[in-house]
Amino acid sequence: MLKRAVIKISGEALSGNGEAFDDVVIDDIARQLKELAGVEISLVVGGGNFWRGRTGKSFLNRARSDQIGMLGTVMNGLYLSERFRTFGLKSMVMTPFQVGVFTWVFSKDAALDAMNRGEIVINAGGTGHPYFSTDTIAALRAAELEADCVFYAKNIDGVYTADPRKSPEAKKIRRITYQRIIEECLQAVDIAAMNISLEAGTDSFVFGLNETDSIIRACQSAAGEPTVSGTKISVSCEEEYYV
C-alpha cells in the first residue's frame, strides 16, 4: 500500500497551444490527485515551459540562467496551487529560499505535517543552487520525505537501454537497479538523482505522463501488479524487460 509519493511533473508538460498553461493538462492532474486520497502526495515542478537553465542564451553563465529556470518553477507552483483549489484540494507552495510571502520555506516538519493534514505540498525553486536538474531535488525530496516511492512523470514512457527516437533497436526495461543505470548513464532520469535514490534506498517509478491516468495507473504499479507501462528502479531486483 503506497502512503507517501513525491511525483515530479516537467514544466514542458503543463504547457500546450503557444501558452504556458494547458488547463485540460493541469486539471486531469489534479482529477488524477484528488482520486489518490489517502495517499501523502508531494509533487516537484520543473520550469522548462518558461525556460530551460542548460539552453539559455550564450551572453549568460549558467549559474544565473538556472536561477532563471528556478523562478519559472516557482510560477508553475503557484499557478498549480490555485487551479488545484478548483477542485477543492488543498496545496502549499514551498520553495528553498524566502519568495516574500507568495510561498513558504521548505522545511520536513512543516511539509510532513502539510501532508498529514491532506494538502498537497508543491516543491518548487528547485535545490535552490545551480547545476541540479529537477530530478535531483525529486529525489532529494523523497530521501528526506521518507517518501516510498518518487515517481518521474516524463514525455518518454520508461527507461530504455538507449534513446528509442534515435535507436529502434532500443528494448524498454520493466525492472532495473540504480547501479545499471549509473554505470552505464542511461539517460531516462538524472544520474544525480540515481545517486541519491540509491544511497536512501527509495524506489523510483518512470512512466509517461500522456498515458490516461497515467499517475493513479503509475502509483498502482509501483505498489504491486503493473497497470501503467513504466519503469521500475529500485536498489536490487531481477531485471526484466518489456517484449
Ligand code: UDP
Second form
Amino acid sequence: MLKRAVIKISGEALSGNGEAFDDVVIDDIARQLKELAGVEISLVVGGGNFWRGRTGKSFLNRARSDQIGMLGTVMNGLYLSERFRTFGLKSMVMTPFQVGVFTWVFSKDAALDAMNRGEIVINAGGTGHPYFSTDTIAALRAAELEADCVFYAKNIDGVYTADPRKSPEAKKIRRITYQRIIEECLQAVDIAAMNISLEAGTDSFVFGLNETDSIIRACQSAAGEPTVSGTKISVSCEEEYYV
Ligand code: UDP
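Could the form predicted together with ligand UDP be shown next, to go alongside the form predicted on its own?
Below, the chain from earlier opens the complete complex, with every other chain and molecule after it.
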C-alpha cells in the first residue's frame, strides 16, 4: 500500500470554459483525494491557467515574469484549499517564501506533521526561484518528504517517444528510466525534475488527469494493482511500450 505520495496538478488542468477554475474538475480531484484517505498526500499545484513565465510579454524580463507565474500558483493553492474544505478535506497551503498571513512557509517537519494528521499539504509558489517549473518542486518535495512516488497529472496521458500531437508514429511508453528520458530529452516532464528524482531514487508516474478516477488508479498502480494507462519512470527497469 502506498504510504506517502506527491501529486502534481498542472494549472491548466484546473481551468475550463474560459475560466481560471473549473469546479467540476476540481470537485472530482477533491472526491478522489477523499477516497485516498490513509495515503499521506502532498499536492503541488501549477499556474499555467494564469501565467507561464516563458510566454510572458516581451517588456518583462524572465525573472519578473516567473515571479508572476509563481504568484499564480499561490492563487491556485488558496482556491483548491477552500474548495477542498467544502468536501470536508483539511489542507494547509505551503509556500517556499512568505505570502503574509495567507500561507505557511514550507518546512519538512510541519508538512509531515500535517500529513500525519490527515491534512493535505498543498505546495504553491514553486521553488521560489525563476527558471524552474512546478514539476521541479514536485520532484524536490517528493525527495525531501521521502514520498513513495511522485505523480504527474497532465493533459497528456504519459511519456511518448515524440510529441503525439505532431508525430502520429509516436509510441506511448509504459516503463522507462530517468537516464533514457534525460538522454533523449523526452518532453512530458521537466528535465530538471527528472534529474532530481534520479538522484533521489524516487519513482515517478505520468498520467492523464481527464481519465475516470485517474488519480486513484495511478496511486493503486504504484502499489502494484491494476493501473490507469500511464508511464512509470524509475532509476532502473526494462523499457516497455504500449502496443
Ligand atoms: N515558476 C517559477 N519557478 C518555479 C515554479 C514555477 O518561476 O519554481 C513560474 C514559471 O513562470 C511557470 C509558472 O510559475 O511558468 C507556472 O508554473 P508551471 O508552468 O510549472 O505551471 P503548470 O504548467 O504546471 O500549470
